[in-house]
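Presented below, as structure tokens, is a lone chain in the form predicted on its own.
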Amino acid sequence: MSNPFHPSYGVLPRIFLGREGIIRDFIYGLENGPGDPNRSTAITGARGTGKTVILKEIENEVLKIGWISVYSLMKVDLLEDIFDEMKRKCKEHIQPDAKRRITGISIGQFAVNWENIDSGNRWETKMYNLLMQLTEKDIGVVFEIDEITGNSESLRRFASFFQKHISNFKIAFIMAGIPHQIDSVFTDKVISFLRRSRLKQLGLLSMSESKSLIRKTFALSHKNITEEAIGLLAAKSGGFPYLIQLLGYEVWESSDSAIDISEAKVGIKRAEIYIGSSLIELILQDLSLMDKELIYALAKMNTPAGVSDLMAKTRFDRNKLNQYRRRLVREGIIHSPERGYVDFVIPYMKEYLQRDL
């Protein structure tokens, strides 16, 4: 009987929940027809709200009408991985590419120099004889780059690329980052055309869909657990995706058959070991030293903490806190439960700045 929870980069969720109308969305697009304003969609959410998740999931979805996906992280050698990885994607459907001439043979020591002649020098020119052959098969491309961040000459091509030739071929464009990384490429001046794309912003899960997902999930592996256990375990989530299930994964391996109360609170407290470097610190290195220096501050703070107060514990004037707290709500970090108030969203996050402090 194997663990039904998968705490694992990328990997896929054996229950998939709250995110449904984002797919069905994204879906619609690519049967609706190339003027559909949700075939360029950009996904946005802090880390651990299923960004990644969304993407592989969509990635089943278009291959049940059709279509393939062509999954790209962000990086220096972006348009070579999305070629290559669309190239393998789609090898059954398109011709051998060693179309080939010699270009120049030498006498003594006998050789040939061969040169391909198909696919040109050009990323851009490789990738339309691609996606001709595939047209003609009436096949179509979702494209899809993770990770995303704006300032890259490499997504400039790629995505002048796509709005070229949008109307041209069955392609569509999902793109997923972090909140002021999306924001970024919308406010590239070359690329400007992405604003037009869907934005999808990533919430958190309700408590209620916190424990049906919980619920549903334990159910898979025929492991009975308490309503208390599955109440505790989706408060203490905090309705992060991701927390859900590194903390189920722990909480479930906590006991060999019936899980109560006492065994979620073993299981919570051995996830918790983990929180700091799977989640939290990842999001302290997408955090300038300036957002930094405010949460450290709230995290010295009795929470909620006035803004007043904290602005007496920064060097920030009202103008510039205002500036960072929204930034950060906007982020996913912070939020503000009642007027002139903030606090932390992510569950655990006070207690682990406080360690440094």
Ligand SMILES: Nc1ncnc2c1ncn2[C@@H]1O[C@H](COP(=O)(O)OP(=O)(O)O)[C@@H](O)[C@H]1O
Second form
Amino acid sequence: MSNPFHPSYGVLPRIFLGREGIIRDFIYGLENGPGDPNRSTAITGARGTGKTVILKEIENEVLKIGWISVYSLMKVDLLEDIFDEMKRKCKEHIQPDAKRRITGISIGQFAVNWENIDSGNRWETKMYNLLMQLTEKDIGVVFEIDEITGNSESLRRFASFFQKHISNFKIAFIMAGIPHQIDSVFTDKVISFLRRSRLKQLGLLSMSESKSLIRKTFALSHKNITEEAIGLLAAKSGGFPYLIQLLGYEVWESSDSAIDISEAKVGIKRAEIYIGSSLIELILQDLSLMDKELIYALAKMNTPAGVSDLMAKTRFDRNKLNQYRRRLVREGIIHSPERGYVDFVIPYMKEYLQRDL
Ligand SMILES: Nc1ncnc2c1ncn2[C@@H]1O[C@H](COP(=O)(O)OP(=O)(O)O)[C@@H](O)[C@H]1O
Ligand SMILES: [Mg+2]
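Structure of the form predicted in complex with this ligand, given the form predicted on its own:
Up next: the whole complex, starting with the chain shown before.
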């Protein structure tokens, strides 16, 4: 029996929970037709909140309604990557003489005429020719771009193409990225139409969602866990999706069959060793020096900390402080539990930063 928790990035969890609304809206946009605003969607949130797994889940969902999805990570050769991946997906799911394919959807008999497509040399021409053939068979394509960054020539070219053809073809676009990168896409003047994308901000799971996720994931294995232990795990994770997987994984590992509160504590202790390197360090990499100055100052204080007290601990004037405070709130790193106060969002982040002080 293997561990039902998967503390790694981009791996669809055995139990996926709490993001149903986002997926439903996007699928609705596909069914509703061109012009539906959900056909261009942006998912944003800190690392480990579950952006990539939403893209993966959408990949499975769209197949059920006769669409294919094309997943790419943002990189220099983005356009070629999108085209290659699309070709691969067509070959995998659309076969000339199979009425039903492995995915269980049926698009009927269909073969793509590749010669016709590859003869085009511009990316736009090849893409147009391929989409034309798919359209004739009523097959839609969801373009997914993950870890998006603004200010990219290839993204601009992709976006212009998408905008130009959004009403001719069955196409939709969903991007995922951390908040300031999504912002830089939204403020890019060349691709200003992307600003109208539906923005979905990923927060923490609620306490009851977290408990339900932990309970259902344990139920996939032969190990039992008490409600009290589930409550402790949920509380320690703070509803942060990656942490639920990491804590759950170690708690499952550290006990043979029945897990009560004392066993849960042992597992949580083991998990704590990895939180810094597998989560907090990655989040820090995405922050600027000024962001870090602010959060290191905050880590030295009793939290929630008053904003004026925090200002006294940094070199920032009120304007700068407010600017960075807002930025870090957007990034999902800090929040205001009440007016004039700030605290950390991600469990263990404060403790981890304190170790560097
Ligand atoms: N809604 C969810 N339910 C259960 N597990 C989740 C959920 N969202 C994310 N996870 C888990 O959290 C981890 C990080 O998810 P990932 O999508 O890679 O984060 P991101 O792309 O935002 O950095 C993965 O192990 C994933 O299985
Ligand atoms: Mg990701």
